[in-house]
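One chain comes next, on its own, written out as structure tokens in the form predicted alone.
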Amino acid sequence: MCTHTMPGLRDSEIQRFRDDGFLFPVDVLTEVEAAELLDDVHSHIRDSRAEGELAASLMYGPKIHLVRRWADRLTRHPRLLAVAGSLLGPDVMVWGTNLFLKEPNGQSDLAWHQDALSYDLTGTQERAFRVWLALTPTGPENGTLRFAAGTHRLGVLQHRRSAQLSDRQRGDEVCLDLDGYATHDVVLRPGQCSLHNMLIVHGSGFNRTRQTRISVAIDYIATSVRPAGHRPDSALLVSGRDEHRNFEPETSLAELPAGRAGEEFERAVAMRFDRVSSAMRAQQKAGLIVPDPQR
């Protein structure tokens, strides 16, 4: 991957960013290093299946960016750098990594719903962001992300949640009729990405096609924002300074002491899956998420 200074946003995409709560299609990578990265991800989930256990339930996130390297140097790509520093300030965290693959011929799509319900993170609205990077080519056909434009600006909203073990591909579902909103299909090549507010509605349709649709997505957070709640989370300064200190510091690969990786791994899966566990508790005490009767 390149390493030289690279632009960030222009004013014009920060403002349409602002005002709908999504921005594509960025560029990112070249098309040939979008195929390198793609090689990257396929040889992750074969050792991840190889080394078993934790590994390979964790093989698809949260925490990517602390086991192999690529996932790492693309978190620092400066591409995405200058991105995560036109919307946030100089001063940024990456809080996730994970992939996300569609199956080809898939029986199951995602419900709209909006990703601060599980998140649980104060601050999102003006000062995180995810990054979903296309490996290979996304529409409509093969099921891309769906975002309802200037939803970010209603807070966080009921969800429906299904007791039916069929439906729980789908998650929860917002309680919102979408339609006074205008839906945009995400459509991009390989290197390029789009960016979402954590706040938008979104969801993805059915992968009709005969390839598997694979994407990786990074959550980028400006060091002001704090979990919320008392219980701790980490997260990987990439930008500037911590001076907030809202997140246990996690290290990156590449000043790790040899077989410290492993150790740092758990300790930061452990926390969030803690942590979102007791925030998806107290949403559902604070009737953010209902039972679906009609599912």
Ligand SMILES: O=C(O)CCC(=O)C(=O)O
Given for the second form:
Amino acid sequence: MCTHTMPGLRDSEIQRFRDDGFLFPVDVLTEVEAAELLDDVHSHIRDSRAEGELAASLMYGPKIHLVRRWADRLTRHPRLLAVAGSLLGPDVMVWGTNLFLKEPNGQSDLAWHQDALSYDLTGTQERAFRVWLALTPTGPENGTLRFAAGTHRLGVLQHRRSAQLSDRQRGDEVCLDLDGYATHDVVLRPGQCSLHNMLIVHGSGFNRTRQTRISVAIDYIATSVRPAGHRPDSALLVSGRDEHRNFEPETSLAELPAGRAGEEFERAVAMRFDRVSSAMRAQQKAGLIVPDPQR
Ligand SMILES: O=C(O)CCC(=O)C(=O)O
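Condition change, the form predicted alone to the form predicted together with the ligand:
Next comes the full complex, and the chain you just saw is listed first.
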């Protein structure tokens, strides 16, 4: 990967991101670099399955950067840091890293939803975003990500939760009539990414091709973002300084003494799951998650 200084976003791109709540395509890697990263992802999947049930269950996230060097390096890719700097300013942390695989002939689409419902972070409207980096081509034919423009301005919306397991795989579904909003399918070549606000209503369709669709997501937050509620959470500083100390600091894999990585990873994942499940219970109590009467 390139290490020289890279440009951030243009003013017009920043404005589009602010207006729509998302932006694409954003060039990050060459197709050759994306193919190399895809090899790393395939090895990660193989190794995680071989390491056992726990590693396999955590291979999709939320903290891949704490177990795999390719993911750790990717979070500090100069182009991504420049993009993060354009949107968040100089002090930036990585809150999560996730892998999205959409299998061919998959049985389910992903319901329209907002990430902010479960993340429960304060300050994400202006000071956080997700990178969704394509490692295979993405388009409507393979169930790409899709956004409902402008919905990031609606605040956290009520979602309905189905009791049926088959429907639960689609995830919670936002209670919003999307007729009044323009929806956009994210079309990317490998190495390009989309950026989205954590409040944007989004989902993804069915993969009707014969190939798995693969992308990596990185959540960048400004250091001034805070976990809502009283439970702790952790994040990795990737640029500037953390004067707020709202998150427990994570140590980059590159700086951890050999043998400590597993400990750091398990601690961070346990904290995250504890906080997200507590946030989900609070959202239920507040009436933001309701049973789906149809299912
Ligand atoms: O890749 C997908 O199908 C969904 C990804 C998603 O919902 C997200 O990155 O927030």
